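In the form predicted alone, a lone chain appears below as structure tokens.
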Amino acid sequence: MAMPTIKAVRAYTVRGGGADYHDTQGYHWIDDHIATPMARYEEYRQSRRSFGINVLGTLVIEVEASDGTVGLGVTTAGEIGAFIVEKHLSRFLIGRQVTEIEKIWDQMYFATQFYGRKGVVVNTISGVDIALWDLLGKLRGEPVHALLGGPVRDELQFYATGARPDLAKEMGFIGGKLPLLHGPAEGDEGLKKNIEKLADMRSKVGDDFWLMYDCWMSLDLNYSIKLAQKAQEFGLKWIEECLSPDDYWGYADLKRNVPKGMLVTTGEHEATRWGFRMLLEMDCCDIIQPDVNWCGGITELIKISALADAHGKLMVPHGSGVYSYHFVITRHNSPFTEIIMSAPNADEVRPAFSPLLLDEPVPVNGRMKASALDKPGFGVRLNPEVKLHRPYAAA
């Protein structure tokens, strides 16, 4: 049978959960005094939402084939992304064969290069690309991991990011990544509190459980080195995203100056093969952490992973739920993956994109069988109870 063509592209925005996991109400550990680049300003230090981390919201993209099959992609891009999809990117999809994913990606990227290259534009391209892979998998009756070459292991193993690594250990995860609470603006007292938090958690989880610190672009080089040196005593496995993602030179210095055996990781806010080429060729880190919803989608993640493999580096994607699970299980240089604990108190395992998506698999005892990913496409669907808003229509 002939492969269907693409007949429609639709872009919706969603508020209150979904791809933008900061878009929450009430107390949540992810918003509670976490070090950020804006923490240098006291009025924006307590809450990340106070400086607008949730301002974009979720973008939902549907790509419909001529036979009525619909591919689904989500990302963080909100109304800006919806405009880009409907008014610009749709021209590169309508009428195309569903299999033309590589060509469509290339045209979307280079057509937006004059105002894009990174950030919200590449987030949007990522969402479209994810929808295309979902659509192709559904049309072929195969999971996306099969389209990528198939699993190289029988199960995934996870570490958990959240405020309670001690609970994560009880839930069967291999490690816990803490948000760093205090940045350079809080001085030596803040640094002391960061080390005390790590020491307390080490006493609770024992010596063999991984502990990491997520610094979310909030530090300078000097502070990062001091933090790493003081954290060595408590067996910190890695120190993550300490510096601005544009400071490749600082990362190279940091990697040379952390204690022997401690890993430097980054890449959550990097995008495309060109950005990751800089990280890898300048030897900025030990592990790269692209987010498939932000780095360019599955199509670009293939290239980024190959670059990492050629440089002898691991690629452990930033927590992007089922979209990264399908990729990680097909790659030898991605031996484990992340789940962000989306419960307000980090005390239970929830699907990554709840309540937006249904049928998302979740790890059990820190593991997930490959068979949990065997539905066609990415195996998820929109929750009909979630209110979608379509702010634009294609030109």
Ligand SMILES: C[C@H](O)[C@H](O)CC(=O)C(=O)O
Given for the second form:
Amino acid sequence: MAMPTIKAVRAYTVRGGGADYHDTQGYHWIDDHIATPMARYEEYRQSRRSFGINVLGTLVIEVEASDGTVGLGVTTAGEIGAFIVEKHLSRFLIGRQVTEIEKIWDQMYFATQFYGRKGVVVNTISGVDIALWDLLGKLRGEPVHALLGGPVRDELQFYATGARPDLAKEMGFIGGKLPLLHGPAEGDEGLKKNIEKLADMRSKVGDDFWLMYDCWMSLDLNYSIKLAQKAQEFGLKWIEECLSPDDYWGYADLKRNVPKGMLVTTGEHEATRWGFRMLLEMDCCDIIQPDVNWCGGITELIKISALADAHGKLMVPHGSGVYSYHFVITRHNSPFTEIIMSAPNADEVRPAFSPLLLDEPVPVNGRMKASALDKPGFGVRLNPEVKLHRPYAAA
Ligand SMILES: C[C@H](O)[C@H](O)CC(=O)C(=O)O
Ligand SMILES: [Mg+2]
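Starting from the form predicted alone shown above, please give the structure in the form predicted in complex with the ligand.
Below: every chain and molecule of the assembly, starting with the one above.
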């Protein structure tokens, strides 16, 4: 069967939710005094939006084939990403076969290497790559998980990230990941409050429910070890992203020094097979957590996941919604997955990229049947009520 070629690439920006889940307004648990590397400055401690965590916004990419079929990808990259797609990356797509995904990835990565390698450039490449997999699935009439080899289990099980693990337990999740609220700049008093919060949550959820702490790059090694030691009494399952993503040495030290049985996780701000090779070869953690929207997309995740498997490590994507679900269901070393609670009070399950996408599957009782993922491509479409802006339409 002759595959259509790619005839158009379009990049749009969107504000308010979507792939940039930090792009919130008004009260939201995800912006409420969470420990960050910027919390050393008191004026940026209460709100992450105050230092610009929401500055990028969402990037939507459409890749249109010669028969009119459109592949959709979304990521966190906003207007910078739209510029990169329309002014630079589109040349590697227009006129190409839809099946040239590997070669297109290679060209996008190496053509941007002099200003890219990680961060917003690889976020953007990830979004284009996701749109290509979506397009291929739609043209073949198959879900992306089928293109990846098919499910290895009948359903996904989820943990929930948010301020209310107690409610997450009632909603059927296997665990709850709390944001750490106080960083080293808040001293011993802050450390005490962090432990009190965990103790309180443990008393609410009982012994068997997983509790984790997400530290969002905010700590130093000494504080991380102290936190891990004190948290052991309250059954902390893992301690996440304690240090700067560049501090591979610190992570290796941390992993050697946490209490036996407690897991160290990281990787949501890491990218590509080369970044994850560092984490794996230096034995920095127990679980790697690439974000499908940021690590290089599905094409790169195949490599990252295989590398983790060969090192005997789990690969559990950070967030990534439906893009994670299609991958995780196909891999044995991804036994569960995450949903970030997008409701302001973390008190109900909403689709991960709400309100941007329609038909996004959501976990029910903390689980999702493989059959919920059985539509062509990723099975999602743009919500026509969301306002798109195309800042760099190709001439
Ligand atoms: C809650 C965390 O600070 C962050 O917003 C999300 C995250 O790191 C995670 O879900 O993991
Ligand atoms: Mg995290």
